[in-house]
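The data below hold one chain only, encoded as structure tokens and taken in the form predicted on its own.
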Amino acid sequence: MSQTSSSRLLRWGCVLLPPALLAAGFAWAAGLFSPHRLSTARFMTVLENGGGAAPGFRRAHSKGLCVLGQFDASGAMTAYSSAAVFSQSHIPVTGRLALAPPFPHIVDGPGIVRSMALRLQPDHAQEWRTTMNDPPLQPMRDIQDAFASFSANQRDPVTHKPDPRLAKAYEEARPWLKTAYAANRAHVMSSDFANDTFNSIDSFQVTNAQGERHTVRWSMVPVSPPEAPVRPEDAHDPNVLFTHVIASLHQQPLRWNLVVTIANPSDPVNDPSQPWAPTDRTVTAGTLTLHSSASEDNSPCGGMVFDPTILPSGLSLSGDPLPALRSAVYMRSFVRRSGETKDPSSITPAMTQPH
């Protein structure tokens, strides 16, 4: 081969190689080179098959309400963590209350898993984002369990309902989840968002100013919640849980204490399907106060990603594998829904206005 031909090939190689490598990178991330690898693309596929993927909405926890408030730290957690969220007062909070299923127009029901997601933004310090659910334990311990769980909830294309035999087979094939299923079935659901307790389920690590580390979980525990009103029209209200919490916020602020549990050496800190010892030390880290709500259709929280791996200095990931999975799936969901045309939310702007 002549020197001219070699130079031409080298030049074209330099031109074509970068985009080829970029394309290969995207193909690898999508799992095209390893179809059995549990990529985020495969997770999104089973999520969307399970819920029908309503365009423009989140692929899970699709029906929600934006909330605004503040967090006031008690100072008690500064012995365990140097994070500013545990030492400041009047920290602005943007949050979201939601139902777990991937259906944005689902009819509210007393047995549906609820969630609370928060973004805390302290002054001149790193923000913290957290997601919490009301069951006490997660019926999956790792990424393989998560993929199998989502796959077991696929909707039949004819009936549009999951096959209960698949869910039962998932549970029976995983004896290590027996404790989680028993605890969640024994869990008594509260009547409302306002009197519900929300749990991190996953574990994280805290580090104090001296560099000492502890593994923690936390819960938002309601403080003197108002009684949910009983009204005749509730029986015909498909958004009754959201209607109640909006009405409560119009009457008075709603408060939760952030209670942090400090793991002891025998706790299974990296397995969210297992309970910790009831004798573990707890610390009341501060109080969350919610004072208003807004529809996702006219609030920044509608497009916000409550990525649980966005953590301030002094608060970090543990060996629990699920927060990183949530982060990857949430971001891919955000990219997909951002490019889609979205119908109006069930909780409209008019519903959040005082009447």
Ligand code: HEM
Given for the second form:
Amino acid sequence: MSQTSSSRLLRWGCVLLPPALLAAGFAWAAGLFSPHRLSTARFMTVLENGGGAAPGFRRAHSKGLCVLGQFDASGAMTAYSSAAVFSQSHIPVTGRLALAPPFPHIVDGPGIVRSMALRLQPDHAQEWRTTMNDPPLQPMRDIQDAFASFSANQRDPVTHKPDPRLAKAYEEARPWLKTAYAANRAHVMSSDFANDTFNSIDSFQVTNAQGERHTVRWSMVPVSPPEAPVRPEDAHDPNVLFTHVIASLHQQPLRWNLVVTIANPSDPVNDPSQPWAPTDRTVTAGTLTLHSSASEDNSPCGGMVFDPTILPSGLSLSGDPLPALRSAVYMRSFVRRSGETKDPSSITPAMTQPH
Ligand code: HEM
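Pass me the form predicted in complex with ligand HEM as well; I've looked at the form predicted on its own already.
Full assembly next; the chain just shown is listed first.
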């Protein structure tokens, strides 16, 4: 090869190599070289095949209601965490009460997992976002379980229903989830959102001003929940749970205590499928007061991502593997839904107005 042609080759190499490397990098990140890697794209595919592909809606917890209120810290958690959310009062809160399935128009009913997502914005300090469900434990211990669980709940293209044999097979292949299934089956559902307890299930770490660390989980425990028997005229309301909580909020504010459980050294802190000792120390960190609601169609909570890894300093991730996965998947869900045209929600702006 002449000197001119080899230097031409070298020049072309210099021009083509960087974009080729960049393309290879993107392909690697997208999982093209490792199709079995559990990428967020693969998670989205199984979540959407599970039914969660209603355009513009969240890929899980798709039916929801925005709520507004405040959090007043008791000060008791300052011994464990330097986060401002544990020392301030009148902290503005934006939240969302939802049903966990990926169906935005699901008919409300007993036995459907309910959730509470919150964004706490203290004055001149970092915000905290937290998401809680009402079962006590998560029947998955790690990312592999999470993928297998969502895969087992995919809808059959012909029947449009998940195959119950797959869910059974998932459970039977994982004896380590026996306790979680038993606890969740024994969990008695409350009648309403207002008298429900919501649990972080995942663990996190708190750090105090002296740098001491503890692993914690937390729950929102209802304070003197108002009795809300279903009125006969509401018995066939497909949105009965939401209608109820909207009506309760028109009558009076609803309150929950934030109860933080401090792990003891023998608790399985990195596994959201396992219970902690019932004798663990608990701290009442403060009170959440919700005073009003709004449809997600005309309130900021519709566009919010309640990413459980948005934590203020003084609160951080523990060794629990799920929050990091959830963060990545929630962002993907947000990217998809924010680029789509959304139908009106079942809970319309008119429904949240006083009658
Ligand atoms: C301890 C376990 C979990 C809890 C407590 C939890 C709780 C929640 C809550 C409360 C929401 C609703 C947030 C809102 O109202 O905007 C939510 C949304 C969601 N969750 Fe989870 N979740 C858990 C595990 C998972 C896992 C393992 C996945 C999948 C890898 C997942 C996927 C999703 C998705 C895709 C959304 C919708 C995000 C968005 O578009 O904003 N969740 N979760």
